[in-house]
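As structure tokens, one chain now follows by itself in the form predicted alone.
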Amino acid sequence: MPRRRKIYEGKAKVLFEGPEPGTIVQHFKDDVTAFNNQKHDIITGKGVLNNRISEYLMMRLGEVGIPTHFVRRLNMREQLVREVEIIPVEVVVRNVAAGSICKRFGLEEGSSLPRSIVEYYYKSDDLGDPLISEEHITAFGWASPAEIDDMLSLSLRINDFLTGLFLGIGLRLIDFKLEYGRLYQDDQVRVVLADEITPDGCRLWDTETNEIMDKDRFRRDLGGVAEAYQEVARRLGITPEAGQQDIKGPVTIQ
């Protein structure tokens, strides 16, 4: 088997050169990190679960007209995606007060926000992903005003869709992080959703008990990280492969 060329390795994924020009293989690792990689562990099976969860959510978003980089899942841990130029801006959509916004504004965790709030962060591990404004984004050339408008519009549409989807399975979408990229096709360029959507980058609480079902279980030493991710996958109606079996698509649990 020919050795694949590694393009990039992050905290939770590895990117390899794809089988065709303009494609990349995205490999999900079992690594889990927090506090800008100051806390690290291995959660066996997390990469398999995140691969399936992100596949499912990207497919569902694609069905409602959200452009994404996702092409198809390849195996237990890998999916084929379109090569994009990542915009170095993380978009965070907040529906309920949790995490850093509570510290910044003295809000009680779990309190309702007046409306969904969209924040921008500069994607830089060295700088700790600082909070930025649209002025910073345009002044430093990270994205154009038109691209910011696209990211804002898409993020709000994604929030509306995912909020309803998760509510239907008994989960509250507290907040989540999105990344976007520029997809170059022929002579055109457009902004598309990239990276992943998993419990690594979403806060999900059970609607009845407020039980945490995301990476905050690792941040707060609550334990049961794999079990929480597995429960999210179960509620979505998808399950990871058993052993080496390769299921071609999401499996509905009756």
Second form
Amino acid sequence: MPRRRKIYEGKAKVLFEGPEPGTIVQHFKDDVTAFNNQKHDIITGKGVLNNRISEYLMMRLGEVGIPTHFVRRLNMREQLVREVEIIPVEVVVRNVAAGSICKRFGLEEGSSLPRSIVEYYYKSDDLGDPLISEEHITAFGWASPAEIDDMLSLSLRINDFLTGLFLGIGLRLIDFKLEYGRLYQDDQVRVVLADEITPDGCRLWDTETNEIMDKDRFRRDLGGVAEAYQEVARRLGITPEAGQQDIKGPVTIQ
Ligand code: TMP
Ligand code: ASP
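Please supply the coordinates for the form predicted in complex with thymidine-5'-phosphate, as a counterpart to the form predicted alone shown previously.
Every chain and every other molecule in the complex is listed next, the one we just looked at coming first.
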């Protein structure tokens, strides 16, 4: 592997300098964490599956006019993306009550919400990603009012599209988290979808059985994490083409 500069290492991905200016290589690791890194494990093959799932979803979203950072998949674990300035706001869209909203408002898991709810969290591992309002975002300068508008309208369009896409393969999109970035291009700046869309940052339940097909399997020690991600990929029609032998353990990278 050619030597390349590591820009950032997160919990589930590593970012390297890309081959051309303005590009980044996003490398998906097999590491899985929960509860802000308090729980950690390696799920062999997860990085390969997430690379493929995120590629597929970003491409489909691109086809319906959602601007994204995605350029192309490079290999089993890596994709080329445009370099963006990540907006430090995590946008969560919820269609059904699950996870932290149940605790916060005393809701029963699986109960329906009056409508889809969009929440913002401040992206800070040190602070445990606290829930924030638009007031905090603008007052602290994390994003402008126009950028919040863009993130909100894009997130609702993404929710509509993904809800339908997953329903078509027998999965309910319960909730998910998105991240956005500023893309600087020709003296202009625009907000584009960044990071990843994978079962690490979504809740997906089987429409027939309510079986959990996402990272909650890890959070709740249900087992079968890789099998669930594999099943999501299979239903999307994108099982890694080279087959199981390419789903190897973690590779050491410089
Ligand atoms: P929550 O119910 O724990 O707030 O999570 C809502 C959704 O956001 C769920 O699909 C998981 C995702 N999520 C992340 O991707 N990263 C995070 O750090 C958190 C807290 C949630
Ligand atoms: N993404 C956070 C972590 O990896 C929290 C979570 O997903 O539960 O620690």
